[in-house]
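In structure tokens, one chain follows: the form predicted on its own.
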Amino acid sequence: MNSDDLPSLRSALEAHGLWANKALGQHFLLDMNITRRIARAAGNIAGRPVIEVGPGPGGLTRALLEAGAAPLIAIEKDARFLPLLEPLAEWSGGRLHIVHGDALNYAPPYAASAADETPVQIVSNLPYNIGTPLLVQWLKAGPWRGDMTLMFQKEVAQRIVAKPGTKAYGRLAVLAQARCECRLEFTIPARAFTPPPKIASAVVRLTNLAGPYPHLDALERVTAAAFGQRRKMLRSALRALTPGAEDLLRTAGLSATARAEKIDGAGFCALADAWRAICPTESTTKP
């Protein structure tokens, strides 16, 4: 199927008198060549369940339906766009399911413990204001979540794929890379969006690791402490977690004088394990 037979995205927006809502982080991507490229970056999604967050006028939605997503669950908070998306449900032969709501509060209708469930891929041009919280939430998700292909502001994308010792390396890189192989696929200039944002965007592909680190809540706590004072040595930065910071670092096999940006993912996982052993009650409490 090909969406070129449908009214153009721009004409659909004009017909409904719609504009982007800056408070919701909306920037429309109306170039179908780019949205199709995003869909291709997700791999073979034909016949596979996919979640899209913030479809807006439906540019990426069209591309995902063309690629065969089944079902495609589109979660849209802004009710203004529902009339633009509803015709796509009929055009798709019922494969598109529209959810009017907040993606941060959305619970997928899939049994998290069912071994025979096909994992749900997530492919989205994420609203800028909730992109990072959504990613962290999805990283913690159960076996229902499959691989993710997500568009962020370029600087956020660079933080996700960053390596130790680089300026962009921080908490988000450690969390994401503890669960996924993270690869920056391509960048998209600001001029490709309507209205143009102040910064370019980039698409990141997050492929689930065969052996992901299981204790992301603990990892979130230790990285928040370590990178919250990244200029300090770890023995000082980690005192927010425990007065026995040096003992904690010794147990994890890390230098007390090291700084957070020099510690790789394995080191932070060892630190999270050490903290769980020393402070089992606190380490199971979300920040």
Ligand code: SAM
Second form
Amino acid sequence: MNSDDLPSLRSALEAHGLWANKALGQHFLLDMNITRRIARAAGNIAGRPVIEVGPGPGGLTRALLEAGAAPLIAIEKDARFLPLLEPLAEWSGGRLHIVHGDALNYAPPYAASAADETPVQIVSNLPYNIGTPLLVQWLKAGPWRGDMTLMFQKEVAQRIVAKPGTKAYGRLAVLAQARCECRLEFTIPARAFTPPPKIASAVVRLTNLAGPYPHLDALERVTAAAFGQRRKMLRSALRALTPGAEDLLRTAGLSATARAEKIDGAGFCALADAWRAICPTESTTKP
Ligand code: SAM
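The structure above corresponds to the form predicted on its own; please give the structure of the form predicted in complex with the named molecule next.
Expanding to the full complex; the earlier chain stays at the top.
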């Protein structure tokens, strides 16, 4: 199935009198070579369920349908794009389901299904303003969520894959790498988008780990305190979390004088476990 017979993305936008709304993070990919490359980075999706956030004019949507996604659930907040996407749903032979709504509030029908059903892959060119909250939400999701292939601003992508001891290393790296193997696949220059954003973007592939760390809420709290004052020693930084910061560090087997940017993922998981043991009620409640 090849979408080259459809009107070009640019002419579809023009025919519907559509333009980008920057408040919704709209920077479109109108070059099918690029959208097909993103779809390929997701691996074999033929016959597998996929969620796409923000189809917009549908360039990535077309590429995902060409690759055989079934069903493809595309969640779009901007109602102006619905009439443009409807013919694509028809062309897909019933595989494309368009949902009009906010992806931050979207609970997929799969969320309640049994763990042995095929997990849903998430493949998106994300709206920049909500990329990080969406990622954190998906990291916490249940077994319905499969691997993710996501485009972020390059700087956010670098923070997701960052290693300890680097400038980009922080909460996002610890949270993402506690659940997934994270790989930066390729970067895309700003000029490839219509309209071009200020900075480049990058595609990150997040593959679920066989043994993911289960207590992400506790890990969020511990990393928030530790990286909230990243230049301070942990015994000071963690006082924001508990007056017993030194006990916490001892239980986790970490040096009280270490700094957050040097602690690896295993160290932060040990810290979250220690905090859960010391403060069992607080550590399961969000701030
Ligand atoms: N996928 C298209 C592409 O690659 O050309 C558009 C990507 S554009 C960066 C982001 C898209 O997400 C826009 O279509 C925008 O309207 C949509 N969007 C923004 N906020 C959203 C939200 N909260 N929920 C769902 N879609 C959203």
